[in-house]
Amino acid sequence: MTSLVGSLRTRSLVARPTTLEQCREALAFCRQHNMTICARGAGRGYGDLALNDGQALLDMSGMNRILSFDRDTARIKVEAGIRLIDIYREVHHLLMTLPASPTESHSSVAGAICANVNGKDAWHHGSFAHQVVSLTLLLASGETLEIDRSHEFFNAVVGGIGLLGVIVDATLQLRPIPSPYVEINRIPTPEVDALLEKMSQIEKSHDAAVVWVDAYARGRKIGRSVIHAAKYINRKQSESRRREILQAGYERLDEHRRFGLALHEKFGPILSLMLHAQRPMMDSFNRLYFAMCQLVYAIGRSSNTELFLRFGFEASFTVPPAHLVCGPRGYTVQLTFPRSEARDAIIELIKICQSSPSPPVTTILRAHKPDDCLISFSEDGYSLNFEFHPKKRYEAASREAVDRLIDATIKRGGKIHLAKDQVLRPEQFYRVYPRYQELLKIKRRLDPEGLFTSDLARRVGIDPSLDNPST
């Protein structure tokens, strides 16, 4: 099996159940063969929380139907497996949406809500956590639990990074919209006291937003951006007229993930070779990027109107996506950081990642709001995301300034978060997720035995004996 960057390779034993009774069985067949298991969705995570080296897989990607949809309601309840663009299959065309679905449309609903994911309107809707209503739990010994929001291991289950069990099927509140389609704004902004005081009012006045951020402009230009926000539109139309219209964008989207795959497969090896002029070829590129942003937001042409599907959809396919960004041993590190302390943070950060020998290829900005739960990435803030391709003679160095994001991080308060992330050891987790303590109580609870584990637990120190980690 493989993460979605694909610098991570393990081999496991996998299992492909449809149904809970074969979901039970491949737990007690590592029961009876003393291993470990770690379900698995539809393997879009960055890095390794849903691969478990040399033990069991469970691929939940077959327990994948649609249970039931309440339209008066706006609740639908699914199975574990499901891919959230499937969900929007079912529901958009009737004007609703399922908030919080990151970039990557085809992550499933289970691997959402272990990682506790967010989208486009994280600072507007939260992250996963606040979509889901209830679900149901299959524990270690086979025994199922259901766990709504006032249930005491909620917290713990949404976002636990799948220690507890299995996932097998989740109620998800869906919102109303007035139509599939938005407005997009691009909005360039000259540094980063522009940028934080346009995205006060952007959080204000839209429903998404997502900002490139240069991450090469120095001086007075530091943390030069475009925010590109949207906002829902009312437009009149037959539901059949958006079945149709739909249909061929998702289409579309199937087609620029091919492509994207496509590239990924052929053209991989050219951009690692010209990456190893990365600096001067992006620092160029950004350049470019930005003052045609400027140009266009000058002569009044940097809105237009689009589905929602392809503002909150397609960037993940589109060229280049980032598992060819990142290259063979590249990873991505998202960092979010409290509102307070946006401006030194973003400053540091950035000038942490030009001292680097490798800064990131891209570097994204995003605004969040906090949940309760025990090792959640969100808070009332920001967080950049980076995306690195190291080369191997500067991999030691590289890693070094990574370590110091992290640590800058920290110190402000912030977190890291683990669907994205491959570089985390235990002394950086235990500092970041100091609630990870309660997170293993309950564990001893429900999987006294430590049958769920991962690569991504055993690296960041979670033991899956559950003797207690070194702090």
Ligand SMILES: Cc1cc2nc3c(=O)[nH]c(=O)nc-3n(C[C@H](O)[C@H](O)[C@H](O)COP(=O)(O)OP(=O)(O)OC[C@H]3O[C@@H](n4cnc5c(N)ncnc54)[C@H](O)[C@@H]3O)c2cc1C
Second form
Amino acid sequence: MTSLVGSLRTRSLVARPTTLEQCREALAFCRQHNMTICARGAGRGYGDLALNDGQALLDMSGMNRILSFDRDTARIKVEAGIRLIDIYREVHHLLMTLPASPTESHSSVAGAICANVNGKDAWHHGSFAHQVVSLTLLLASGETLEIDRSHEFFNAVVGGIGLLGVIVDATLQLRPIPSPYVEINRIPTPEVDALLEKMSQIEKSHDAAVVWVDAYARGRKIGRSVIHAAKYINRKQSESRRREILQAGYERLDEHRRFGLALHEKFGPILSLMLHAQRPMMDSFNRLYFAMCQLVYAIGRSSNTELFLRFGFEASFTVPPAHLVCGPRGYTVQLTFPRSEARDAIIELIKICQSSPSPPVTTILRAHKPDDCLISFSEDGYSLNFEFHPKKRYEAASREAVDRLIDATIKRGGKIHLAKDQVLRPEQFYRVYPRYQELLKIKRRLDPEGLFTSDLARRVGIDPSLDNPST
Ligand SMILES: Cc1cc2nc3c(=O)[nH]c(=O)nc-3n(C[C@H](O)[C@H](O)[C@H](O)COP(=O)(O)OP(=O)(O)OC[C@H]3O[C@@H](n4cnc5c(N)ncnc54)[C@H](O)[C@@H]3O)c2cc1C
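Next up, the form predicted together with the named molecule. The previous block was the form predicted on its own.
Entire complex below, previous chain first.
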């Protein structure tokens, strides 16, 4: 089977279990045939973390049932392959939400756990790790292990990019909300200091935020941005009315998705050409967008009320899937840096982008909060997410600029999000995640023969057979 993630393609033998027993059989088959295996959720990562070239994949998308839901405790137990948007469909009209859901709401629960993803509410509710109550892990031996937050392996499995076993199910803690509606404020900030000052206020007053950054603005305007901030509002509606409205909301998102995919199918090459043609005009486009936002803000028309669904997830429905739009050379990189370094890091990273022949097409900033996972990219600080679509002739130069972005981030004590990485090298990985040694120790106990691996694990040098790979 050909597997497509981001712009990468590999061939693997694929098993599609619908029961725990079938998962066990797939692992036994791989052990017998001396193959490695990589569990895969929805395959929505940008990089190679759910690929296993020439080996086996365990496609968990068929294990997608809700096992139990306790309205009083707001806890839901689900099979590993269920998509986050399907949990929203089940609980949102009951005035509950699942924080830390990434823009890509089609991600599976296990994929979200293993990549420890974050949402637009990351500074508030933290990463996905904070939402997990417990999980069941199928080990290489075929036994299962119940792991709750106090278990010694919890912080290794969450964020552990699937290297310790197969997550079979998980119990998640949902949070109450006053209504499914948010008030959205779009706030332009002319440069980096204004951006950071405004963000520190927004972090106190709002529930979620995402920042469009103009990576083309230079000099005194560097860090010019528009903050999109949302806070839940009270709105009295019966449960059945909410259900109706949300149902219409999901249908609209689905329609957008179908339209985006059809557009890509019919006009894919033209869209790619338009993206290339638009690039020299990005600077002017960004200026125009910022000026419009400033004008709308000045005349007091920059706020409106929407369903949270649209604020949180619409981007993953309206544009055709990122891996289709990015084209064969497109990729993203998301870098966090500590709050104390934020100003200098933003300036330095944007300047590196500006020195590249292929600056990013989009640049997004988010605020985060730390967690205790061994491999976690969350910290008390901010992240910048850059999306690059380099032309063929600029591919090498673009990669070289990304290397500089990574090195600058590491020097400032920052991290690189593995769900959006396809370039990190072992020496960089060891510096970003020194606690991977602890992960390796646990892996040697749970998976001594190295049954579970992935292209990413091989690329960044996660190899349990090496005693001290960082030296
Ligand atoms: C348009 C777009 C927007 C995105 N926005 C965000 C965002 O806002 N924030 C963010 O953090 N990320 C974001 N992402 C990244 C995406 O949310 C993550 O990569 C997420 O992990 C994808 O989930 P998945 O189910 O597709 O996982 P996969 O890509 O299938 O797998 C991810 C990892 O989990 C492991 N895994 C999956 N299932 C299991 C299992 N049952 N047992 C053990 N291991 C398993 C895999 O081996 C792999 O290491 C975005 C991606 C796209 C394409």
